[in-house]
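Presented below, as structure tokens, is a lone chain in the form predicted on its own.
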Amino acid sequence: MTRRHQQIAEALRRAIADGRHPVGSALPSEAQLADAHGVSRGTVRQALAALLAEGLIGSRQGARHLVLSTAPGQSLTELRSFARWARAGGHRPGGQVLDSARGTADGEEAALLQLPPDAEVLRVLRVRTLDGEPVLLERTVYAGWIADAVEELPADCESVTQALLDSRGPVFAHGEHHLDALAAGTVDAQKLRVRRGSPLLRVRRTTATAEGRPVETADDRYRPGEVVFSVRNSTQANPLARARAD
């Protein structure tokens, strides 16, 4: 069930996205928002904290929160699925598995997933779309213990994260991300509809359960001009965020 502060945060996101609270304007005060939604100021603060983390709003001591952006970013220190991030920005997410096969882990995969040498893993190649256009190619290696659950999902599953949450309970709790750039190879170029050699932003990530058990390790490649990772220096917001390119 969606909690009250999440509902308020979503209502504020929609109000910002449709221009009711334009960039540069101040949001209503905490007291005004609490009255409008019939909740405590503590609940409002939880909702505002989510928008702060997304980079939608900023704050100054003793002043109202200011609207900074109409498109929420995703902090890489917050594990939120691509689909959830896309929907929060008003976009239609999609996905399609292009290839899926079991195999044995190589040395690097075994180390990242904390598996014995030659342990079984599931490798999945998946294209992700925003509003029907390909923007991301995922190469994910799942640990063998979660492979059955992943294989049971439909090829066009919108969100593996949410589907596993629904079927297995919380799976993803911790993540580590490494960003770099590389040139598009033949498969990248074909699936992302770019020229071979085009620059791609790559995010290599490994995620684990709350107990620290690795679930997956992935190589995510973003088409240029579609998604921007921005750095906002703040004492109140996570500094690195993902946003849709303008």
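Now show the form predicted in complex with the DNA, given that the preceding structure was the form predicted on its own.
Chain alone follows, minus partners and molecules.
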């Protein structure tokens, strides 16, 4: 049971991806779209707002919506798994669990996962490879309630996300990512085959279910040169924006 505005947004995304609305061209007017889909203009505007937020189209008062790009590439706004992302880029993903141990959450972990202090967690150290080359060292802390499902996975499991989706349904819905840079420590250097002190891109992330229940929190360190994170954004998504510094 999808909503009308979601269906219309999806239809427009497909039309743009297929080239029926090439980059640089104008979309039909809101009134025309409303007519074509048999809905009111408000519903069409709801659909267009989604594409606006994705940066797929632009708009100016008085002129029609313009197609700006065909499809967002790898983007943090899509919560994709490492394996999915790798395959989308034509690479062969791999992975290996180096360590896996149960323990109790420390203060920070408990806060991130919204667990009581000293709650049980599962810590996993995993290296991820792209075409055989190690590119990512992943330190993940899973909340206790999901730990069993994770421990049952094989050590060389290609996609934890996919495996959990199959066994437990859609577990990941929301994510918060913090990105910064840091120097490789001893373990990082050894596992990623770089020199100690060389720059790494760090992504600290926490993901949660649709209800907002945290599932895992992780510290991912990427070898530079192999992976770039992209974010596309827009001020027009919602009419906030506007400056006025005080």
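Positions refer to the first chain, counted from 1. This one's a predicted model, so the numbers in the text were calculated from it and none came from an experiment. The term rigid core refers to the most C-alpha atoms you can superpose between the two forms while keeping them within 1.5 Å.
Trainee: Can we say the CA of Leu27 moves by at least 2 Å between these two forms when the core is superposed?
Mentor: Shift at Leu27: 2 Å or more after core fit.
Trainee: Please state the CA displacement of Ala15 between these two forms in angstrom, with both forms fitted on the core.
Mentor: Its alpha carbon moves by 16.4 Å.
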